[in-house]
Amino acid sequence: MNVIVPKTAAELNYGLSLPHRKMEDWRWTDLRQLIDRPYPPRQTVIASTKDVGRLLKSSPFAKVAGTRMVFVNGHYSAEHSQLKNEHLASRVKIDEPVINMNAAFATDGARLKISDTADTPVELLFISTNADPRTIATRNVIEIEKGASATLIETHLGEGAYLSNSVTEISVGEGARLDRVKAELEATDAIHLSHAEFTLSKNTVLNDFTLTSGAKTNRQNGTVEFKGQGTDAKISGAFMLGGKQHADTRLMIDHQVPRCTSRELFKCVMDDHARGIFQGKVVVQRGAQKTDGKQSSHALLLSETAEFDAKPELEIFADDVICGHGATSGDLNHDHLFYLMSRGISASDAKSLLIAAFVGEAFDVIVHEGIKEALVKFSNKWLSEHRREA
């Protein structure tokens, strides 16, 4: 029997190949039969000031950033923002599915330069309004100048059917340092793409933490490139999935000169029938010499039908160097769990507690408090959502 595949977007109005499963970067996204329906592309859709007023305060970090970059459908609302857009290009060329089909797509996107420090936290806000499938695709450019320092957040929220494609290239200049986090919240029937490229100089800092919870399909890309010595990098991230949702994370972490530090952390959180998979390599080069790099995944699965697929790597083309990889899953651990309950507490919230104390190892990496607080009160929402009698 012949399984006829509907054409997405891509395939549609441009011609692009989408990934599938016989590429070892895409085995377990194919792209080809996650995708369902066709999503147009630049589809200009009207808002109304109550549907994105709504999803506005639908943020977990509505009353934490101190100022706003916003974009509605696509597009740059002045409208909602605080911040301005400046006008910065963008200088990603690898040819890789989800950037060519961005820069197919793409109608706009942030352009933010600090110069200084920033006090309060800047978040950038793509909201998509429910209204007929289509593609929305926007290229982001964050450049952190030399000895500034900012905290970002990045959300993703929504209603509907979409597809939503992000290219973010962040380039963090000498002495500078960036606290970034990423909130994956789509709506449940969307799609999710991403790519983030980070460029990092001579004695930076950089600490990225992303939380994935929403969209039924999920793919994010993520390469940091140490281009100067003296830098550290620590990139964490979370996924908190149930029904049928399907996350695959790829991280790239590349130490080109001597004497840098990387950390990556990702704990992921699985019920139900969903399906998470992490994707990590550490490439150490020939004369970075002096590198230590660390990187770890673990995963919760919460039922009997979840799944988590690891692939951790490592190229060290250097010979004086401490790097190391691991990856576990499993379920809770039962011993625990008996001790909570000898304790007088229920199975429901001591299973709460161990998930959360598991999940809360990967918020460790943000230093604002804050923005913490409002990761584990989304956690601790999804949790109470997610409860399973003993």
Contents of the next structure:
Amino acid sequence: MNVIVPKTAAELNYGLSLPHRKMEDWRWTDLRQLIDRPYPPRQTVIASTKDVGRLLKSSPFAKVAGTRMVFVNGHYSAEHSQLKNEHLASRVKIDEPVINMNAAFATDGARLKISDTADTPVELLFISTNADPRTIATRNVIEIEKGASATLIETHLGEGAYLSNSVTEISVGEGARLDRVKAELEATDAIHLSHAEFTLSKNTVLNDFTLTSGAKTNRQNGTVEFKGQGTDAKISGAFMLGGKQHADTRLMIDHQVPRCTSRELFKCVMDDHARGIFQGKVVVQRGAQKTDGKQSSHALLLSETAEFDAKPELEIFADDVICGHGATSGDLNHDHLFYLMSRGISASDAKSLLIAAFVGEAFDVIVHEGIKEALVKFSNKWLSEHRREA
Amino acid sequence: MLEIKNLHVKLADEDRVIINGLNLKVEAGEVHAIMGPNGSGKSTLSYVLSGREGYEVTEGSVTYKGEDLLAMEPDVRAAKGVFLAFQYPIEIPGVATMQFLKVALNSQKKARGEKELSTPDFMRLVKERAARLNISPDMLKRPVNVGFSGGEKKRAEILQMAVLEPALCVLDETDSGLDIDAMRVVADGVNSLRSPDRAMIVITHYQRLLDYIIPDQVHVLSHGRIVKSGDKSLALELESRGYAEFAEEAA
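Having seen the form predicted alone, can you show the form predicted in complex with the partner chain?
After this comes the whole thing, all chains and molecules, with the earlier chain placed first.
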């Protein structure tokens, strides 16, 4: 029996169906409900230089990045960028709600090919200025060529109420290396939907970290496909959420070939009424022997009303593999707190120290010291804004 | 410096009474040893003095430098000079030992209205104190107590004591799990901190630590109260005769 569900205003405006909680992957993030009004796509908004300047400066990586590609309201801004945007063709053709929306509405995006060693970090900065609610969609295609290596930062910032949809395709060529840091620091009224698609060739190294701290609603998908042997991927993330923020991360680690290693580590701090979700799936395909895959997610709930849901999944079709997953959730360890306080550290300082240590573990995947420092600074700032007395 | 009067303590969520009418007076410059069988309340006493949660004082008082110690939060006690060397030091992943020491020292200085130490001055202080305790710079870079051996943990506690320079040191079974060489290092560290304006309470099950840290007074704790006090010879007496007579006496 088919039940006809009337389309929501947003769906009518988009001319697309939105995912809802009856779909297993979306059970915690019902976009039919959460996108509660139309966010018209492909709107042209002229940003004032002042607004852009302010947002550019607010990136935690303003001083770290050597070069930048800046996108303002969904369009490449040559004026603010120091890198040329190339032309690379998009290859991802998956039927996935975030990608479908992106395919329909993307206006621009970074096309970046790295052929040798990019020593200084390159920042892709996506900023949205305050205007009427609208959808801003970008599609990025990034290619790290054979033997090349790069450090990429992807920052999302904005002001006002908007929906940002970002799809990024990344291919890492044979023997290449990519360190990538994404910071989702969207405006508190914004919705952020993203999909990152990684294709890894043989003997590559991927270190990926995502900081999730912005937007009222966030859904980030990541897919990592192992296409060549001897590849090592570390995917880490930190949630720092408060208020009524909702963040849902879904990762799919797809071991298609033998002898690859994958590690996922997510450290999630939730305060107030925030809700964090981590859905991590590791697939080991037939023949992908000697796969070593582990994932874990850990949540620290700073209030009685914060919530964390974890859905780890393993799908293994090979018999000679090491795979595992773990998930924990709880509040701060009282013995740790007492020990710190017994040395003269105040309760609130002790808490901040412990929370910083908790999320800091996820920063360890980041090789670049300047980026790591910028993130530590960000997390300390977040903590000072969310601290409360014991 | 410290006066404990008729102290009664029970576990907060159970009816079990642990300290049962304990009296003790410790003056500046003195070293008191508290000995007793397992379960006599030695560790509970150390936790009550440092302010750990889970214990309820039902009667009595603890006065430290003229103030009600029990009314203070653990961090306030520490800033006023109370230090507990833990029997089982806690491992804190992700917090580097050096950072922890610096935050602790400067928090205490701030609370006392003193000038905080600059990073170079602090580094010098720690390096100098650490060297005396055979603590390597590598250990200081590691997270607090994480991956430390039993002996390293105890030495790290004494290092904290040496850096924080408390007025009242409570050492809870600092000798447990130490071989004789490690115990000598720890005892030397403790002895170097003896001073006319510092008091120490050394809690131990065995007499051997007291061969190195010579106490002014020795107290026997049994069933939550002090049943006998004497000079250092009392410790030797206990070593040869055991705790049996005291266990019966109090029962």
